[in-house]
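Single chain ahead, by itself, as structure tokens, in the form predicted alone.
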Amino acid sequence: MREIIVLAEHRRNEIRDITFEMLTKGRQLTETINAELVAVILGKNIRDKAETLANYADKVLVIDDDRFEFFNSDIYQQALSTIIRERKPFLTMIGHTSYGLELAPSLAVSLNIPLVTDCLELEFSNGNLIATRQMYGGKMYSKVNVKKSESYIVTIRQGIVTPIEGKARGEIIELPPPVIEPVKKKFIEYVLPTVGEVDISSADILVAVGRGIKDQANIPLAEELAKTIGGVVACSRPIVDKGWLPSDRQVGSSGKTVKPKLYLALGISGAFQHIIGMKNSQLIIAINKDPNAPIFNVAHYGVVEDLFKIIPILIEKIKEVRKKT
């Protein structure tokens, strides 16, 4: 039976989203081609997350070996293509992230297997792979009819796919350390970026803002919305742009991907590139005067008014309820 291949992504002892996002949209490929979704993880001392991925995958490939303790795509790249060369998959999927940046270009030249990078879709027509990628910086996307081939490489867009819990009860396989030639390339330490005031990406509220919020000195009464929902702001490009807030708020494309519990967009018209940094969102309402603004089309609830009308209403009427509880 044909394969779908999945390369798990941990980083300091944590299985990353990216990699049940793209469990879960190969789950949703072997459906469609009668073929069986396979992880793959390298590490040490791995066997408590190679369980995890067993929730959501026929087969677990496991090697566990000291020199797989911290990513090295050089030393990666050597243990995937022999796994790729022996069991020939049909599709091999690699996060779209600074790890899988490095490796799938020199894995799908060493394999000479075609590539096709920041994947927004998949889909099989007539043996074929057809990806959806975005193309002018998110103004336009394109279908690409990749090259028949016996096998291919992509790597998936994170935040993309919402991850559905596993149910599946997969065979945990333990290979043998694979032999692997000298590389130049070592790790050294991890570096963490700078963290800001916060942390939109981990936020279960956002109150965003866009263009609409007019002027910066109109921030803190998005800013006491937050606060009195238990949120925090965020916004999209042109508030950045602007310098009204720094760029680890932005939304989108060119920031970040959020998925919060809730999402308030106040004066967002809705481009492609903040869409599909939230489209994922469990909750999103929007707040926009303009009745045939983008954000209506992805808004679970809209409100078609001035936000400077709505926002001072909110915040008084939670705070009546607030203190009846």
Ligand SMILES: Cc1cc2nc3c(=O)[nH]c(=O)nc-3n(C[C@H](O)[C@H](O)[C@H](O)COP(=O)(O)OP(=O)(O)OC[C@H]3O[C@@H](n4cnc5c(N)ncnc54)[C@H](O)[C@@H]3O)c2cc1C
Contents of the next structure:
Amino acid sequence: MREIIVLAEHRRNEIRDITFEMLTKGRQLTETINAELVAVILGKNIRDKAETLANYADKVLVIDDDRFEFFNSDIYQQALSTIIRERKPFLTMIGHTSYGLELAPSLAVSLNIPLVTDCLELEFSNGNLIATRQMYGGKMYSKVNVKKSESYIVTIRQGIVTPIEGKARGEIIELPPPVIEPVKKKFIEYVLPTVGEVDISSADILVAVGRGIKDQANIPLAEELAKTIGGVVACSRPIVDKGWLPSDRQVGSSGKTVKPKLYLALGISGAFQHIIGMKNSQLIIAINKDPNAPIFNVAHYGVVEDLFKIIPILIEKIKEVRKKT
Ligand SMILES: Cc1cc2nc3c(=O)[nH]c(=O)nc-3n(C[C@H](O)[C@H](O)[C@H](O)COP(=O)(O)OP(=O)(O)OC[C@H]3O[C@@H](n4cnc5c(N)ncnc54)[C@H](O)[C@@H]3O)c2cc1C
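Can you now output the form predicted together with the ligand? The one shown was the form predicted alone.
Zooming out: every chain and molecule, the one shown earlier first.
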């Protein structure tokens, strides 16, 4: 049976969310083209990870080897090339992450397989792969009818698919350590964000500010609210353009895709470039003084009011509740 391969991404002993997103998408696709879903994991001491993946995939191919302790695209490329050459999967899915961006192009070139990057959606029609991508910085969507091929490689954008809990009982297959030619690239160290830097894509609660915040001097108000509810501050693009917050806080098509448990949007109109980056948040609450602001189309709850009236009340009330509990 033909296969769809998903390359599991893991870092610092954790499987990254993009893996489960791809497995969910991959499962949907196998149902439409009658294929098997195969997860591939390369690493060191990863048996427990393989077991987790077996809940999602029909087969889990594992290479447990010291040389895969840290991600190295050159070593990964060699191991994956061998797997893809041997198994001839219909499709290989890789995360559109810093890892995937380094790996997928060289892998596709080495195998002479078509590559489509940054896919939002995938479908098959008469055996052809059709990939949905964004164009012009997110202004338009295009459906790319990929040139017919025996095998394809795609990278999948993070945060687009909502992962569904796996119910599979996949077979775990240990592959022998592959022959790897010497590589020049070397892993040196993980550099974690310095104290004060924030990774908005992994935060559970985001307090996002837009142009409605009016002035840089008002950002601390949002920061106080964020602190009160245990969240961090994110923003729309104009806030970054003005230099009020760093670019790693920007949500949207040219910023980050986020999926927090709570997204509190303050004075954000809801332009589609912004919405695309936060619409999959579990709970969206918007405060905007314009009742027709498009943000209300995606918000679960909305407050039509001046944010400068609401935020201080909110902070006070939350503090009151906290004191009582
Ligand atoms: C190629 C391209 C890529 C882009 N990428 C991104 C991106 O990644 N992320 C992004 O965010 N944008 C992006 N943009 C910009 C996007 O089109 C919008 O311009 C931007 O999202 C608007 O930001 P905003 O909602 O903060 O500002 P505005 O659209 O100006 O909205 C401000 C909102 O605040 C409300 N408001 C004002 N005062 C108050 C108040 N006192 N109380 C309550 N509400 C108030 C107003 O009613 C209004 O709805 C991109 C644009 C382009 C062309």
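What we label the rigid core is the largest C-alpha set whose atoms superpose within 1.5 Å from one form to the other. Numbering follows the first chain given and starts at 1. Fair warning: this is a prediction, and the values are worked out from it, not measured in the lab.
Enquirer: Core-aligned, is the CA shift for Asp290 between the two forms 2 angstroms or more?
Expert: Yes.
Enquirer: Core superposed first: is there a CA shift of 2 Å or greater at Gly95 between the two forms?
Expert: Comparing forms between the two forms, the Gly95 CA shifts below 2 Å.
Enquirer: Once you line up the core, how about Ile229: does its CA shift reach 2 Å between the two forms?
Expert: Yes: Ile229 shifts by at least 2 Å between the two forms.
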